[in-house]
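Take a look at this single chain, the form predicted alone, given in C-alpha cells.
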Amino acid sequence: MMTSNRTLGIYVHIPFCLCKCLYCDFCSYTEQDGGVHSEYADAVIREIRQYAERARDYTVTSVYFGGGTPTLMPTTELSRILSAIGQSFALSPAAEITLEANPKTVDAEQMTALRQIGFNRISIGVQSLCNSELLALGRLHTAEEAIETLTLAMRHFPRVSADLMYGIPEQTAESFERTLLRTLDTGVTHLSLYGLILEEGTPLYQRRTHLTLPDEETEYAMYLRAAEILSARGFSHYEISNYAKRGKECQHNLRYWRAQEYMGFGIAAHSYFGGVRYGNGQDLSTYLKSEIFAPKVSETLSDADLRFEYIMLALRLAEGIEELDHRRRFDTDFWQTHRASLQKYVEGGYLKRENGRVFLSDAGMYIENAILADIL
C-alpha cells in the first residue's frame, strides 16, 4: 500500500480476563471456552476490512491491544488480528506495536512469540508490589510474579511499560514508595501511575464505607513523592499519569491526547476518524454474529466540542497548549480569551506561561480536572 503524510492508530480491544479485578469497569469477560476466541478474532477481522477503505490514504503509526487480556488469547490469534491489520492498513515499518499483558497471563515462551509476530512494546498491569494491597484490589498474581513478569518483559521487548496505583485500601506512603522502587529496579523505561477510583458498579464501591482507604493529604504526598523520585531516575512526567524515559514515550496514547486520528475494534472499542467519534456496543454474542458493523453511538463533534477537547486534552501534557497552534485551529487567542482564570493558577504555581505555551505543573496535574472546570 502507498503511504501518506496522514497518520492514524488502531486500537483492538481483548475483552478476556481470568477475574474480574474488584475495581474494574471496563467491558471484559471472565468465562469463556477456547472456541471464542477463534470467533472473536474472526469477527474482529471482518471488522478490520470492513473499515480499511476509509483510512487507504493513511499510514498507521502505533498500533494497541488492550483489555481485558490480551495475552489470554493463543498467540496465533493475535497474529492473525495483527496480519489483518498489515494486510488491511499501510502499516509503517516503524510502527509502535503494543500489547497489554498481566503477571500470570505471558511465560518466556509467549514473549518470544509475541516478539516474532510483531509486537515490540508490553504494558504490565503491576498495580502494586505488595500482596495484601494485590489481595484488596481482587489481582490473581503476587508480588514475586509481578517482579519475575517485568524482568522477563525487559528481556524480550525493546519497550516495556509498568502500570501501578496509589491509593490502594491499607496502603501508606511508605509501602507505595517500596513499591514503585522496586518496579524501577526492573529497569522499565515507562510508567503509568494511577490514583484509584472507586467506580460505581463494582465490587469496590459497595464496600466503600467499610475500606480504609488513603486520606486526600497521603495520596497527594504519594503522587509527589513519585514524581520526586521519577524525575530523579531520569524519567520525564510527559502526561499527567505518565513518565517515560527520553524516547520512550508511548506513541500511541499521545494519538488520544494531541487528539488525533484513530480507528478501534472490537467490542467496546471506540474511535476518531474523520471528526466523527464513534463506538461499539459492549454485547459479546451480537459482536461475534455480526457481518456488518454499525456504530452503537455516534457523534459528530462541533467547533466549540472540538475545542474543548483540544484544551482538556492538552493539558494532560507537559507540552501544554502551544498558543500559536491553538490560534491556528480556532482563530482565537487562548490566553487573552482565559486571562482571568489563568493568572491565578499562575500566581499559585500550578500553571506556567513559557516560550509560546501554556502548561501544567506537577501539583497542577494533580488538579486538572478543577481547573479545567474553572476555564471552561
Given for the second form:
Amino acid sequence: MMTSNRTLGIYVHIPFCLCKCLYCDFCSYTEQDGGVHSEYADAVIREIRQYAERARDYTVTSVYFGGGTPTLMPTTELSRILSAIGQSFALSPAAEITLEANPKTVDAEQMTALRQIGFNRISIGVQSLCNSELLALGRLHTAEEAIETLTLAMRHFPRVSADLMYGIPEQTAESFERTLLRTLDTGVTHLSLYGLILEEGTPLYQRRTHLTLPDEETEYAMYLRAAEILSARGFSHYEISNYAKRGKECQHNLRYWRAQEYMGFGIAAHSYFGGVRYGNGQDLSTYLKSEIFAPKVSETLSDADLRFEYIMLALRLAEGIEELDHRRRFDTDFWQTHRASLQKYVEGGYLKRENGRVFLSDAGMYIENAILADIL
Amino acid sequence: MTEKQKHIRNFSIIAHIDHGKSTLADRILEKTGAVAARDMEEQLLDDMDLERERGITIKARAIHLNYTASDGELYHFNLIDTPGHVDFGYEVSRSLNACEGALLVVDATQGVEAQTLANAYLAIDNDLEILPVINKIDLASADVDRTRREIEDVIGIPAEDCPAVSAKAGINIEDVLEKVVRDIPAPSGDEDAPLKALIFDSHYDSYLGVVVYIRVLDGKIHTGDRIRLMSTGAEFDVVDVGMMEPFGLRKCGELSAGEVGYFTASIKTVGETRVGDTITTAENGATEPLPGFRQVRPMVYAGIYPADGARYGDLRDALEKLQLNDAALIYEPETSVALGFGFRCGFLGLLHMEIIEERLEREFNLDLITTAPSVIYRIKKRGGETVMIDNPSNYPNPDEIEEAAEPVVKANLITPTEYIGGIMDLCQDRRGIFVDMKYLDTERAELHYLLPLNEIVYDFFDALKSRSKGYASLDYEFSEHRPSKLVKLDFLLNGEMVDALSFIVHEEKAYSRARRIAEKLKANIPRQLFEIPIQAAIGNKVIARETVKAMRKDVLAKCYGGDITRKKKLLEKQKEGKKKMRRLGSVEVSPEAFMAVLKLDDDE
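Show the form predicted together with its partner chain, please, the one above being the form predicted alone.
To see the whole picture, the full complex is given below, headed by that same chain.
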C-alpha cells in the first residue's frame, strides 16, 4: 500500500455569527435558534461520511474549523463533528486541529472543553485593538475583551493565532502599530495580517465614500512597518498575509498554497481533491435537508490550470517556487520561460532568485496580482 | 434644343442631414417603377452599410429613371444624389454642376438649417432651378406654413406652391415628379460641338476598372472613342458607354449633350479621374475645360495605427481598398516611437475621417489607435523656405520659424436664438472672429465667424452640440492661411517624449490644454511599479506636470477558505486588461488612454 504518503486537510465551515461584520462577505447566518446548530452538525456529519469513502487511503494531517464563528456552536456539537472526522478518516495523532473564534464568544470553561475534544490551535479574530476602529468595522467586542480572550487562549492552547487588519476606517499608522505591539505582548506565535478590502455588496462598501480610510501610502507603510516589527520579534513572513514563529506556521493553510489536497464540509466550503476543485452551495436550508451532497461548482484542472495555480499559489509563500520542483512537475524551466517579464521585478527588488528558488520580497507580495497578471 | 433633350431632366436632391433626402430618393425610385416597393431596401441610393446606418449619403450616385408624366409624355430623369455633409462640399458642387435643377428638401419639423442654406447657395451659384420640397408633414410637430415662410425669407426663393410631402409615408410624391417635369429646365448643349463632359463621381469595379460618372455638356461620347482628361492630359480608349440603372449599368454605346451616364476605359484608380475634371476627345477636342475644377486636398490629417502591431499589413491592405473608391483619402506610411508602424492619413474633414475609421474597424475588423487630428500649417522658415506641415512630429524648432500660419475657415452657424450667447462664447473661446449675425426669424439666427480650423477639429462639434442641446448646425469652408502664434506641445512620460501625443496649439491655449491632457493621462495610465511623471512641454520648458503614483496594494490577501477559483478568475480578468497595453519606453499605456486624450469634453 502506498497510502502513507498521501495526506489530506479537512475544512469545516461553521456559518453562524451573532451579527454580520460590516466588511464581511463570507457566508454566514445570524439566526440562532438552538435547533439549527445540531441540525447543521448532523448535516455536516452526513457529508463527511459520504465523502470519507473517497479518501480511504489518505491520512488527515490538519483540520480547520472556520466561519462564521465556530465557537457559537455548542462544544458538544463541535465534538460530534470532530469525532465523525476521527471515525471516518485516518486522523494523524499529530494533526493540527484549529478553530476560529471571536473575542467574547468563548470563555475559560469552553476553552478547556475544546482542548479536551482535540483542538490544539485557536485563531482569534482580533482585527484591531482600538475601539473606534472596531466600531467602524461593526465588531461586537472591545479591545479589552479581545486582549482578555487572547490571554485566556494563551493559557489553554499550545498554539494561538490572531487576525489583525490594516487599512481600516479611522486607523492611523500609530494606532495600527499600537494594536500590533499589544497583540504581540500577549505572546501569540502566529499572526494573520489582512489589508481590508471593501467587497462589493457589504455595508462598508456602500458607505465607502463616507469613510475615513487611511490613504494608500499610509496603508503600504503599515504593511511594511508590520513586516519590520514582526521580523525583529522573530516572526517569519511565510505567506502574503501570514507571519509565524519558527515551526508555528499554519499547516492547514499551507496546504492551500502548496496545492495539496483538502476536503471542505459545510455550506460554501471548497475542496481540492483528485485534480478537481469544487465548492458547495451557500444556502443553509438546502444544505440542512440534503441526504446526498453534491458540489455546486466544480472544475477539473487542465495541465495549464495546474501550472497557473502552482505559480499563483507558490508565489504567495516566502519559500516561493522551487525551480527543480517546477521542472519536475511541468517539464519546463520556470526562470527561462518567464525571464523576460521577471527581470524587471528582480531589478526593482520585488522578486528574488536565490538557492534554486524564485520568491517575492515583502514589496513584491504587496502587488502579487500585478506581477502574476504580467508573467502568467 | 433637340427633341431628346426636351425629355431629359437632370436634378439633384439637397438637404441638411436627416431632413429626408435619401427617403425621398427612394420614393422617387419607387414611383418611377424602378423598384417595386416590396423589393426595396430602405434608401437604395446609399449603398454603403455605414451610410444606411447613419442615414447620410457619403458618395454621390446617379440613377437613370423613366417617368410618364400627366401630359402623357415619357421623360428621362437623371437623379444625382449628393453627399450631405460639409466635408464633401466640393463633390456636392460638382454633382450640382451636372444638373439643371435641385430639389431642396426641408424638414417641416426643423425648418431651414445650416446645410440647407449652404447647399441652397451652392445650387444658386451653379445657376440651378431650386424646387423646395417640404418633408415630414406626417409628423405631429410639422409646421408647413412656417417652413414655407422660412424658405422664402431666409433663402429667398418662392415656396408658395411647393410640394409638401411625407417621403416616409409616401404622401404627395407625384406632386414632386410633376414639378420636376414642369419647373426644372431641360438640358441644352450642342451635340455637334467638340465633346465636353464633366466628371462628377467615379467608383472602382474589380472587373471594369474605374466606372466614371459623367454629364455630357456638349458633343457626344461613343464606345471606342479616344478621350482625354483635360487636367492631366491623360488619354484613354473608351471601352463602354452607358447609363446607371437602379440595379446596375446598362450599355448604350453613346451619350450626347444633356445626358448623364458612365463610361469605362480600363482606368486603374479613381485618383486618375478627378471629380470636376473635363473630358474631351483626344482629336479635335475642346480647347477650354469647364470652369470650377480643383484638386481635392485633405484638410485634416491623423496618424492611424493598428492597436495590434502585427496587423499593420492588414491596415495597409484595407486603406488600399478604401482608396480605390475614395480619391480624397490619402495615406502614407508613418512610424511612431510610441505606436509603431502606421499611416499618416489625410481627410476632407472630421466626418470623412470618422467614416474611414469606422469602415476600417467594421469592414476590415481592425482595432485602431488614431492620433489627434491635425490641420495643415504653413511655415515660413528663416531661410526663406516655406513648408506645409500636416504632422506635429515634423514641426520645425521655434528658432527656425520666421512665420507660422494656420488654416482659417468661414463658419456659418445656425442656432435657435436662446443658444446664441453660449455659441458666441464658444466661438470666442475658440479664437473665432465675429463677422456678422442675422435673425432668420424670431426664433433663429445665423452667425458668421472666421474660425481657425484647428479649433474645429478639436472637439468643436461636440461642444456645439452640448451648448445648443443639439439644435445648432455648422457649415464651413476653407478661407485662407493666417499668421498665428503657434507652439508645439509635447508630452513626456517618465522623461521620454511620446511622439504620438504631440500637437500644435495656439500659444494662449497651450497651458490650459496641457493641463487638461496631463490630467487625462494621469487618469488613464494604470499605476505601475514606479512613479511616472507626466510632463507637458513646449520645447524644453515644462508647462504642466502630473504624477501617476506607484502601484499599491494589488493582492487578494485572503483566500476565502481555500476558494482558489475566485482568485484565479480575478487574475484572468486582470491579465485580459494587461494584454491590450502598449509599452511606451518603460511605461504601459492602454489604447484607451490615447483615445481619452483625444476625446476631450466640452471646456469644463
